[in-house]
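We begin with a single chain expressed as structure tokens, specifically the form predicted alone.
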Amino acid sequence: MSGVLHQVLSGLATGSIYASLALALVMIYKTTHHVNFAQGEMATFSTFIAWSLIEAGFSYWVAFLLAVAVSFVIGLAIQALLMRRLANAHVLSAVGVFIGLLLIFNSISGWIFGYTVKAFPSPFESGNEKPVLGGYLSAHELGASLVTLAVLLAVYAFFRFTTLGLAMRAVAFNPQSSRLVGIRVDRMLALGWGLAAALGAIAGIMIAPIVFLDPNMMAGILLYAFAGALLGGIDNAAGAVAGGFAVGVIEALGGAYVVGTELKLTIALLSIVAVLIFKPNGVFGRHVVSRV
């Protein structure tokens, strides 16, 4: 029983990171109706920025904030320079841009920072601390979970209680009507891209001490996050967050007791296939009917 509890708590800790990345995917999907395949590579590049700042002598949290800020600016730039020009383009054009961004960020990360695996420091571990919660979680797992949960709550409060957040929700729901009532649609879309990139950076920095840092670090993580977003509903932010936590628990239990650690990634792939077949709109997604 203690082993199951350990896997569940560990899955929830990892699932919090999947949830933040799933939320970033949903934020882009709700405004573009496309999945940003480059979300993981953008997060990896931001994590490399944080690593290089720490290596240069910056404190962990200063490097964390600077990397998140740089990620936010990168998200703004992508929307302003690329996605705004593709607003009325064919769907394959947008898909091609996302795949191109994936390859570009992956190549730039390797070119600038190298392809060797790097250890990423954790601010929650000093090397001599004991596991927390009765030994069920490491200090980093608990600390990363708390940071991620705080970020998710802050994002929820932003969208729920601020004028700017409400304007962004309106644009995601109906950009044409939002423009008619005076909302700067392009500005809101750019802000959404910036926030999604920042969320991805936080996820990358929090997961890096667990999986180690290299240009392909987030490839598997993105699949888990995508599975969570589909499970909860790709058009439902709260559902995607819940799906991210669920996938974390399913991965932990399945890897420990069903398929083994070597085949854990297949759980995410099977989850994606199962959701697309049996529940395409996700558990919390809404079924949209269009009259033609």
The other form holds:
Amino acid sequence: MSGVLHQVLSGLATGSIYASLALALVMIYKTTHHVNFAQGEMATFSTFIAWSLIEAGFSYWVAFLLAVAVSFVIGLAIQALLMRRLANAHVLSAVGVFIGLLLIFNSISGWIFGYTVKAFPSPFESGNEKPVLGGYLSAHELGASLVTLAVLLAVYAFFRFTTLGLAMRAVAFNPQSSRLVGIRVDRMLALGWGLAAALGAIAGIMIAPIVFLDPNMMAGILLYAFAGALLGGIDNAAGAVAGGFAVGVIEALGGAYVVGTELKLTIALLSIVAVLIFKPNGVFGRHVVSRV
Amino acid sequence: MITKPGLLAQTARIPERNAIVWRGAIVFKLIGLAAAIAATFVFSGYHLFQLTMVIIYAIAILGLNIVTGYSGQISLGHGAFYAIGAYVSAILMTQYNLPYWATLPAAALVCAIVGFAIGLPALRLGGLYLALTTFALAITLPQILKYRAFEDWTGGVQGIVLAKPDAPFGLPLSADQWLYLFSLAVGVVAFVLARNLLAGRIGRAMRAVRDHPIAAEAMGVHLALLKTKTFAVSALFTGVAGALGAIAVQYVAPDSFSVFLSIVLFVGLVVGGVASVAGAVFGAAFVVYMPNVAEKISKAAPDAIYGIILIAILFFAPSGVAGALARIAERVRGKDRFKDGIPLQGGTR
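Having seen the form predicted alone, can you show the form predicted together with the partner chain?
After this comes the whole thing, all chains and molecules, with the earlier chain placed first.
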């Protein structure tokens, strides 16, 4: 029984990271109806930035904040340079551009930082590991989940209680009307891209000590985030967060008791297929009826 | 009337114009085929192997084009079907001692069934869901291929080594030459079949589904079933290419079929020309020869060159190489502008 509890807690810990990446995906989906296939590689690139800043002698949290800030700017730039022009384009063009970005970020990560697998430091562990919560979680797992939870709450507060957040929700809901009441739609979309890139950076930095850093680090993580986003409903932010946590737990339990660690990614694939068969709008998603 | 005549009429060809173009095209194709056969004796060794790979990738990209180009459903995981075809062929050759040519129909059948099964849930929803599911499949597949329980069949991480087939009937051809001609024959059959499928009633239905699903449904097209069948046919073509690829490379292993393979096929599709049968050949040539060129441009980050070219094509020449060539040909002949293909770029907002 304590084994199950251990798996559930550590599933929730990794789930918090999937949740923030899933939220990043949903944020872009809700505003532009595109799924950012490059989200994982962008996050890896951000993690590499943090890694090289730490290597250069910056303290952990300074490197963390700088990397998140740089990612935010990269997100803004991608929206301003590429995505803005694709606003009304065919979905194939958008997917193609995302795949192009994926290749570019993956390749540049490998080029600048190398393909060798790197250990990434954790601010919550100081060498002599002391298990917390009665040995159920490692210090890093607890710390990472607290950080991502704080970030998720901050994002919620931003969208719920600030005028800027309200404007962004308005743009996601109805861009035409938003423009008519004087909201700068393009700026809001760029801001959404920046926030999504920053969220991805946080997810990458938090997961790197667990899975180790290399240019292909996030491919699997992105899959879990997709599964989480679909499970919660791809147009529902809160649902995607809950879905991320759920996928973390499913992964931990399935990996420990059902299929073994070798087939963990298959769990993500099967969850995606199962959601599409049984609950295509997600557990919390709305059923959208379009008028003919 | 709820149909949009302009949209659907665009997919039907104008007969008189067709006759002229048809005669020209036949001559053009025969010259191309003769050149392709002549290449058997002009090139040798690695260069001939590269040409064989061009044919194989052309079949794979043709498969992807059927579902993504003509039917408008985006697949980012066709590498998975290539891999499944390759593994079916390799397992049948090594475990069941089947001759190499007999494994192609088996690979085709297995891939069509898997394609149908994967397409069934994803295609009911349309849009991005198929792209997501197939992308997930492509990322997951190497892990499944490495799984210990299947190791007796798949050879696990080590993969399977195959023998190169010799020319039959005592023909005076080297193994490389025979392999090239065999792939060429399979390729010609695949392209003729695909062309006939796409030019006929089913092909028109596919394009109608792509351009205006609601109108297509009103005209009596069963959307979900047609999309799923299209996906199965597309997986079939790519699976045959995978089987040929296994025979040509004489080796299959999980890590040769990473998500990157699926991305390469997608890049080949866009570069060659979306919704163009001939585009598959241009795309395949790009995919095979580009890595050499890319390494000359940038030794450090060759994949980034792929990404940049992909984005540049989407922005500046969305109908790819085939579209650009067709536009040039139309201009030379002084006919109206090239119309076949997806309107990739929308207007400004």
